[in-house]
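Form predicted on its own, single chain, as structure tokens, below.
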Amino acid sequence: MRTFQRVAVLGFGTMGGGIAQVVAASGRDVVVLETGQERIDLGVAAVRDFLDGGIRRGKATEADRDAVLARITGTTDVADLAGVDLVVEAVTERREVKAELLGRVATVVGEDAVLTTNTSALSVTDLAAALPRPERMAGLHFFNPAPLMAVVEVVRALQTDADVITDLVAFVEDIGKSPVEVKDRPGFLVNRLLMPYLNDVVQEYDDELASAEDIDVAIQLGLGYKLGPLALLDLIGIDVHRHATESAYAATLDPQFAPPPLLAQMVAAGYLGAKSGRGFRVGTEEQGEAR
């Protein structure tokens, strides 16, 4: 069984800061793939940050925080990663992009090598047929904040090999997460539930049903949930969501993940959420509502 000891992360965002974080807190070296010099400087900033948040919490030693730094490196050079025997690809949610970098990443490292992607949205199997050994490549789908999300989709292609899904699963539980076994379909598991539902509190919000704290308040202490669905989105990232149920909704024709127009318009006006100081609920106290 593949152990995975030496992991290449690809992107040093939000969710590629997080992964590389949780992977290396569970003692394995971690290079990360990024663009520039910059970006990783912003990236292991961003690291660093959220363990000294743990510290001052009480939930960290400063010991614990350098240990996890020291098991990160940050490369601009796809040469670095040979050697990895796990790949996660955690750049940005465009097909195209994607698929160029794992097909490079693929002819670096070692042909028993596994490749992964982080992707909400797009399709594991199409990403794999463009991959010299599409056997050795599915799903990882972890949420954030990846640090503190405890539930990771293992999400199995058509052409995965069943030992992939196996070894990675060992991988999640190995690194304190909680596996969940998924099959390719729009959204897999959790994201095929969460968007119907958010769609249905855009839609019935731009209609005027009750104001946005409203909205999340009768859900948060009807329901019991800790966030509030309006809050989520911001949390998320309105782009973010309209890119996957637009993805979800070519991919099925299912009207329940066609978007609502207003979240285009929210993206084009650039209220993006917490990202940009402006969505649903962020922002909106003092600039009253988002429309």
Second form
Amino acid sequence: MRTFQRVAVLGFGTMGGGIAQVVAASGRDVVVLETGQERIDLGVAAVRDFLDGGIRRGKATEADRDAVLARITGTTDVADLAGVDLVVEAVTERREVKAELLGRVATVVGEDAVLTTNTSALSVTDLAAALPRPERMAGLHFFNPAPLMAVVEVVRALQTDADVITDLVAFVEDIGKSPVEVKDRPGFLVNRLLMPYLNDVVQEYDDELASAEDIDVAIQLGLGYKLGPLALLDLIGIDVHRHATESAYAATLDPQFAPPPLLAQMVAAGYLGAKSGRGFRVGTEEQGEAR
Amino acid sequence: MTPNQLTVAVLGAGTMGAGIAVVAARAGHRTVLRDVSDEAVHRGLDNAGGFLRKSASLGKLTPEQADAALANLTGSTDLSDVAPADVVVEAVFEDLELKRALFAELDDVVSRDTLFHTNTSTLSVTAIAAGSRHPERVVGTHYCNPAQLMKLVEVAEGRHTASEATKRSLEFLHGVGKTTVITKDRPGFILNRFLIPWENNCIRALEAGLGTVESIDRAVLGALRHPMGPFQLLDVVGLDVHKAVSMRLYEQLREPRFAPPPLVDRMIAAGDLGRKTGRGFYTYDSTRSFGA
Ligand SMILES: NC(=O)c1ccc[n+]([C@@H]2O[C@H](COP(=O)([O-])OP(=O)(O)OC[C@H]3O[C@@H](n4cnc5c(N)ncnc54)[C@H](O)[C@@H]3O)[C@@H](O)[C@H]2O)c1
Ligand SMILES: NC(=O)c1ccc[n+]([C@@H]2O[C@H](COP(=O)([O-])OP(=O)(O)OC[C@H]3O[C@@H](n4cnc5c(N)ncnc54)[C@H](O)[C@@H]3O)[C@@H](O)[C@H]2O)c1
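Provide the structure of the form predicted in complex with the partner chain, given the form predicted on its own shown above.
Let us now look at the entire complex, which starts with that chain.
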């Protein structure tokens, strides 16, 4: 049974930073690979900010923060990954980028190191196929923000060894998360359920069922969801959702994944949600008091 | 008598009617709860009264507030007691002919200015309104269960609804403390329009082996932070009710994602309707497990 004491995270973006923090908080050493020093600095600063927030709310001490930060090292050199037992890839969501990087990392880490990807929309089986010893590859799908979200999907590719899944499930539990084992299907489990719902909402919004605000208010008050679907899309990123649902559609030809045309229009107009300052709810006139 | 006190008639003293009557009475309106039998009226009044007394004992209302609300509340089986109503809220069985006939009958009983609200979940507001000779007074006002506690009301106009009727309806709803959203007279309004395909999709994912009842609920709770997992919610709603709502939407929209998946029929055939029968997706009654 592998306990994965030395972990490499690839990419120090939103997800890579969150994952590095969660793994470091479990007492493990984490090395994070990035493309440049400035990105490492940004990543470390983001983790520090997150932990400072916890200190302000009285959930952690400065000593906790410093201990977590001390276990995280950044690097731009793949050679520094030699000796890790687990790799969690969380770089940009593009097949060529991930495949190329995983190929290079596979030659540096030991034969027995387990390789995982945090991809949301790509096939784990397909990424594994390009690697030597694909049976040690799996998906480890964290949700954003990783430090707060309780669940991690452990994705079994067609080639994945059963004991790799067993060890990853134990690892996820050990870092304080709740593992859900899933097959390698478009969207895995959670996004497989979420995407048709979000598409449905976008189409009905475009068809003027109700205002964006009223749709969100109805869902929040009527179903008790923390976020309405359109506010959630603004957070996810309209381009990110569109890419994910388009990938699922391409893989399945199932119309429930077909991106509603409004998504492409919003992306064309640069309305990407929170990150661009304009989306379904963000930056629109109608935001304000519920009636 | 408070300045904005109205007379509200609630038709149907069932789950929703009793809840809506509490809302109106607590807001200070004279409220008549009307049903077809004394038994049904008493059951509704008992539920409403029980809720108000419990609210007082929990400190959510002062004893005076609870007493005042109770004093506003009367029951009747006689349609003529509805005559003085400024607002009629219809919450009888989900049956188009019944609702239309009721509005037709009411035309002759109430004044020309009386608002007709229908609490239908899945029927067309326009079709119900057509039962009245004055469809311009009919507005869809869809409360959530339990109406006493849930703040949301979805408001939908029929084809002939007068904007003045909608305006007065919104004032009334805001006056009784509800938050309204404006939607269209389309099957399922907002909530059921999105909830039903979501639930059916979760059931299909279960049937397809994407997860177990427990793992799908856990994933949704943990990753989407919903207050209940899809199967926990279905067990509360009841599989029979879920099927009825799904079928009514499916018949109108003719889109497969509204159709209840076969597992729903099998569960209903087995009597596993959810919490109310001790077993649904989960088992609540331990005596029902084999070998116990
Ligand atoms: N953001 C989310 O909500 C979310 C949730 C679950 C999964 N994911 C998945 O996680 C992955 C990362 O997403 P993100 O939102 O953190 O993206 P991000 O853009 O915030 O971060 C990606 C990082 O990867 C770095 N990178 C790119 N190429 C690299 C390379 N060759 N070597 C090292 N670093 C490289 C980039 O510099 C960047 O900092 C994607 O696969 C995404 O689909 C995202
Ligand atoms: N239960 C829910 O969760 C819910 C939520 C929102 C809307 N609704 C809608 O509210 C309406 C009522 O639902 P419910 O769950 O309260 O039903 P229910 O079966 O609990 O109550 C219906 C009541 O109407 C009475 N009734 C029948 N015909 C009548 C008549 N001619 N005059 C007066 N009363 C009559 C019945 O005797 C019964 O007491 C339906 O249209 C339903 O779709 C229900």
